[in-house]
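First comes one chain, alone, set out as structure tokens in the form predicted alone.
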Amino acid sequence: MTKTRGATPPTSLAIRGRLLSFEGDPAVEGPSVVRFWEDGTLVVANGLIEAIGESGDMLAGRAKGLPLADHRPHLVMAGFVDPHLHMPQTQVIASFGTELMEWLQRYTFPEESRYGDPAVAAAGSRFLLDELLRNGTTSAAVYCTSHPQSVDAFFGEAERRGLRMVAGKVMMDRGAPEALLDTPQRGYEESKALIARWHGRGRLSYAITPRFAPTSTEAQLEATAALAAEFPDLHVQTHLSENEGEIAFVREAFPWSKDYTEVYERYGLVREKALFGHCIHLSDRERTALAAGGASAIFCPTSNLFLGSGLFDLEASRAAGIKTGIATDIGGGTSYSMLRTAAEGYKVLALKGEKLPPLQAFHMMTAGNAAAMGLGDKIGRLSPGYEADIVVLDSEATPAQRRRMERVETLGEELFCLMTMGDDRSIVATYAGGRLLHERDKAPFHPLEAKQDAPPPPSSSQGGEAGQ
């Protein structure tokens, strides 16, 4: 049998590998929430994932006679979530030399003003999916600039894959090109437009995107929190405390606040399924603020030393009760990859003492950032109920990683090696929402190119049907 590639999948379908999901946090539960089959297999159906179980019961039992996508001897797990990145950014990667806010107005804001032009932002959109689902990503929150073009066209291009994505318009009034300055009305206006447009439509949901307090005024944080309040159930995404001089400047820009988090506090952003991008500089009060909101706060790592804005402290966060994820913010970020970022946050909280170790990293990237994102009740976990959006990893993708996978003895040990030494070329194949939208060396798939009476594409790693 081959794999359905893109267009409408078979009805059900079992997969089978080495099946890894977590139940719970391994940090606050131990490992007994960890689930692992060594030779597992679950059944898809319309998107969902059915049954999971060992294969001998599964293949005898509720897989018996499906189609089978054989992933052995790949560990298979829920597609990788990155709750923080831009996608107007992915040409300002490796853009040399500079802090944040000197960032923003060499390399950021001018690439970022392209943006109004729809070629463009239908381009950016369609390259940064491309890759994402090539690093085994499914789900992301997303920023994208201020222009509703950006945002339409990202959202059509994910809605075309079946993807389940958060994403929206940047909110900025100050401190940034003519040409993507809105106003705190027309803001609001376009967001709202948005979010009839989009919100709910397939997988996708809004986020209410103010950038960051610098570049908004008060009166568009007023009509951030105009918007806020018309919607409680929506995400937000913005960023705090990355850099020192744009923590000085928030100082100067809002002198009433006793601190950086209170401004968002003030605008009611501080709430369940509030994304905070960085959260490096934090006070106590701070951090007990954004536990009590059910805010999350999201390590930046690769971003966080490209950029030498400091080391994140997840001690302090985990200890406080903040939810916690872990992302690459493309493109202050330098890697696509969760596997690459997860290895630099292992290094940021070496270097402050701290540990990261495979399993908990592993949760992060998973049932971790879904439950950051609000979605861990949808995202994240191999289990029946959830959305079959599938990760497939191959532990010894090149000679280095055979070489030292020969000394391994353990799967926290093969976590590790393939956390530390792993990247897009480990990723084997990643699907959706039950379909196959990536698959090592092949092309990417586009939905609309796709001829949906064509046979689908030849696959050396079909076992057939399930039983047989």
Ligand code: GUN
Given for the second form:
Amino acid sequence: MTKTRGATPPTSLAIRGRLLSFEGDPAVEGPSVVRFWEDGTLVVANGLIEAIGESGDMLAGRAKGLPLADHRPHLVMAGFVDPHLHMPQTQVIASFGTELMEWLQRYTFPEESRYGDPAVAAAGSRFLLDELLRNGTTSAAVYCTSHPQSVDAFFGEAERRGLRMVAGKVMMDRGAPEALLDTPQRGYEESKALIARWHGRGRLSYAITPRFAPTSTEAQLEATAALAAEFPDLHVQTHLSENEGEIAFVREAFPWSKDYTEVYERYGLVREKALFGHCIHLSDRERTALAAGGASAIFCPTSNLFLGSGLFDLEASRAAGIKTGIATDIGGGTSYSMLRTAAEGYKVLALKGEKLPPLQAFHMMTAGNAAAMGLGDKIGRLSPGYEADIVVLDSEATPAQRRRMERVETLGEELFCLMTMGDDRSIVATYAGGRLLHERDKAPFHPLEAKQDAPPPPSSSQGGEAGQ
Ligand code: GUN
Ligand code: FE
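Shown: the form predicted alone; wanted: the form predicted in complex with this ligand:
Up next: the whole complex, starting with the chain shown before.
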């Protein structure tokens, strides 16, 4: 029996299954970028993927003698990447009956006001990360609240799990309850202190996070511009053109601006590694500006449907040359699952007369989202040198899926059924940094708490040594 779960995981490990990865974007480069091993094995060493290939070759070679996690017949992919979600909104999901601006005032801002309490922020962060791992998501771009302690709590929990995470303190100095407002100076200083404390620590990166133009004065956006200029390599994350009421507000609040995107351009925020959530109601000029700046548009289908925001245009985004990702937007979004998110994305695009083929969808959830986050050289692929963030997927997790799979003949059909019918029940196991952090039907496990907790017993599905 091989122990792959625990405080001191083996420094080297072999993982066997049906391996799928993307060396490029199949929407652009075609099917030749898809790598699939019907029986493949990869070797993880010191948190990185060291080698990958056919099991016959690997088990006689690089993987020989290593502890082996045999996940056949399940699919093994790079862990999912979620490029837009809100840590303090786990108890906002499923709030009834409003569009964006009223939803923020009635439900979201009162809830976020609780996150000045470090205990609330720690509990919310812990829940969120356990739930992401249960859904096969290993990296995310995360909005905390305006309270710096919410960022400390989130990064602390991410660090304990060894996750690659991008997060930031929301800056907002108007249009919300007093408990959530900072000032231009405070937003700047608190962000800068958090950058010094967390950015580049292990696998953590800080994102400069003005919530969106309606909740920042011009003075705050100027302070944000100064911060962004001081830290040109950092992520920026904000919201853009989600809802008609929001756009009307921006038009009134920034009368000098010809459109919403120009507000962010004015303050130097349209740039590489800038993640713009939603991007639904954009003009051609705005799309051209986002592409020229090297920014990314993030499609949030469950949120856009739930809040009645509108239908994202993936073809227009791609045609303009914008890096495009797909995200949950918890808690305007209604599911933590990237599979559910892709399923709803498919339906949104169907309403636009567009298609999201399964290989493109799984590329977006992994390497595509990693590239949209500027992390395409670190995560999102099963390739040597990449970080060993890995998800194991069961295409037959439910009776309905087993029934449907009886009629499936190709990998593409299997993947389409998996994204259309799958959810957290499809996630057999999740590894991050080479550590097994989630196994289906087992309690969450936090490696750095293991000194207090006895490590759980190894799973019976983990078997033996490679090459035997
Ligand atoms: N725009 C500004 N803040 C938010 C938020 O929390 N969720 C969504 N969906 N849109 C926003
Ligand atoms: Fe959002």
